[in-house]
Amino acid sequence: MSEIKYPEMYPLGLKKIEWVKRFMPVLAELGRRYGEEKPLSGFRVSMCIHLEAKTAYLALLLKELGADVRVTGSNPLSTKDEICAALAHLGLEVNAWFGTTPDEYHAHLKKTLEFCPHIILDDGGDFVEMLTSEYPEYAKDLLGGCEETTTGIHRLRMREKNGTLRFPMINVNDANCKHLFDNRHGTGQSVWDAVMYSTNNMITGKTVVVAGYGFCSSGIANRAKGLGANVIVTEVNPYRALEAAMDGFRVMQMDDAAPLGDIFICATGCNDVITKRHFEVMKDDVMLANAGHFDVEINKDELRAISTEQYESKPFIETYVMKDGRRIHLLADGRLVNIVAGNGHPAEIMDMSFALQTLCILHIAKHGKDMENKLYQVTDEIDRDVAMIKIAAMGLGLDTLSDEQKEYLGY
């Protein structure tokens, strides 16, 4: 039985799901391709994911393909209650609501795993952590799972290295059709959508400091440049720092950038990127936001400790007053700003990421018993399949090689 708060909100949720479906043609094509076959019949699938309209479409597609699906949220502040209500109305078990306490969040994860899934879809690694450290008995039928995020892949690589990865997992994050588009273009657009909507401030002319220059953070930096911002990048990786510099950005240490920035966006996956010593030298009315999976990049404990007053300026903006009267505004409680204070990635982008998830889940259903307890890459066949469906849906033309050209290139 579902655990949701506002079942009466389902009509709004259904409208939002129907809207995004119009812009997700790759998932629609997979539904047409496999819908009659029902290749997931008899399989139990547990999903830990940001519960909003686009992820709801993925859950419904898996149900359409025959799976028994349970879903929960991967972030207490990213869950949309109307979407939970819609999924429950459509027959899925949903255990989530907006603003869960840590105990409620843990209980929802547990309940979503209690039916001993065959396949898991994880977003950040919380399912894997629970199945490994707390409730290994829930993994008795587990064939494997997929991981969506950069942060989750970091955690899986550590487990694989330490010999504590107890079941096969597929690295969806690093597939070409995911990280080249979702991480860069999806994050780049959705972060600034959320910042502009929640603050109602201009970006043009502001000094924006972006922590990191990976796929997500480079997308954020380049979108900020396109909006007319003066962009500073901070990095620990020398190659990425050079890349940022040659892309036209100023590159410096956070200690030097802290007094200069008007808006700070973290997207590193690391903790304590912005801390007390940075808060102490920041401008008045500076904006802080995080686009990494966990709320650890901006040290909220230290920010609270040095403030004399704290209040909500407007939804998703918490203002901290310093002893000298300066105000520091923290967006979305330091959690994923693009989905907590916004609508998440565009539907057209998530169409590819969730198509990868679907095909990888089908792969596990078919081959999971023969897979080893390690981290797998998405196969070239699956990655290319998604790209080709997207190419066709967008009406793009693609050249092909002649036999002579293939021979020349050694294919």
Ligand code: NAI
The other form holds:
Amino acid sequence: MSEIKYPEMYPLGLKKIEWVKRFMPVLAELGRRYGEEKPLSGFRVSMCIHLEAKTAYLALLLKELGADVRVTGSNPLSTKDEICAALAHLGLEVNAWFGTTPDEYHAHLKKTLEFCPHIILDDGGDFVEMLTSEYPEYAKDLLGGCEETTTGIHRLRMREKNGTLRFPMINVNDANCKHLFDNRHGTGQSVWDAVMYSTNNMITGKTVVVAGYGFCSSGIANRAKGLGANVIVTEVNPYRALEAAMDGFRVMQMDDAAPLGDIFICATGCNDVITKRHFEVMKDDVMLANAGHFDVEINKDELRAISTEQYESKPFIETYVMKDGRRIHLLADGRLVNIVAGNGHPAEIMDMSFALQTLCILHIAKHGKDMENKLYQVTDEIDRDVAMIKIAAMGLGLDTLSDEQKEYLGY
Ligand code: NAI
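With the form predicted alone already on screen, would you show the form predicted together with the ligand?
Now the full complex is given, and it begins with the chain already shown.
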């Protein structure tokens, strides 16, 4: 039995799923390729992922390939209730709703794992954490899983290092067809969609401070530049700081950027990037947002502690009043702004990320028994397969090397 809030919302959810399907040709191709064979028959798959229309299509595809699928959300504010309703209506077990308390969030993940999955799809590492530290009994049939995002990969690497990775996991995030497009272009576009929609503010002419110049943050910085903002980048990695400088951005420490910015966006995966000493010197009416996986980049406790008043200005904007009367506006409660206050990445981008997920899940179903308890990279064969289907779907022309050229290049 699903645990959802508004089952009656399913018609809207179905419409939204039908819409994204039109823009996800790689998933459609995988459906055609494997739909009859049903290679996931007999496999139980648990998914913990931002529950919106694109992920719903992935869940439905896995079901179409034969899997028994259960889904839950990977963040308390990224779940769309109409999508949960649609998936439940279509016969999947869904345990999620928008705005879960920490206890509800935990209960939903637990329930989604209770049927002892053969394969997990994790986004940020909460499933792995639960299966390792709290309910190892639910991992008794587990062949392995896939991790979607950079923060989840950090957590898996730590487990590998300290010897607590108890099952094989595949690093989907680092495949070419994932981070080069999803992290950079998906986050780049959707963060600004969400900021513009929720604030209704102008971006051009503003000073935007982007924390980080990694895959997500460089996408955010470059999109801001395209929108006419003056962009400042802060970094801790010297190479990425240089890259940002040579891409035309001002690079400085957050301490120096704090009094200059009108809009601040973090996407580092690191905690305490913006803290009390920064809030104290910020301008009146600054906007703060986070696109990193967890709500730890902007220190909300310190913001709350130094404010004299706090109120909701608009949906997804919480305003904190400082002692001197300045107002600091926090978007999406410091959680992934692009998914909480917006529609998330474009469907065309998630098409590739979720095609990788599908092919990796098929790989685990086939080879999981022979895999070791370590973090695997996506094979070049799978990565290229997704790229080639996407190229065909986009109607792009791709040159090929002749035998002579291959010889010249030493391939
Ligand atoms: P990345 O490793 O490519 O980039 C992170 C960058 O932040 C690095 O260059 C690093 O040096 C820098 N950094 C780390 N600590 C810093 C600090 N204190 N101050 C300034 N810079 C700092 O990682 P990626 O792929 O860009 O992911 C970043 C975060 O975004 C992760 O939490 C990831 O899970 C999340 N993510 C969010 C998405 C979304 O839809 N909002 C999509 C994909 C990833």
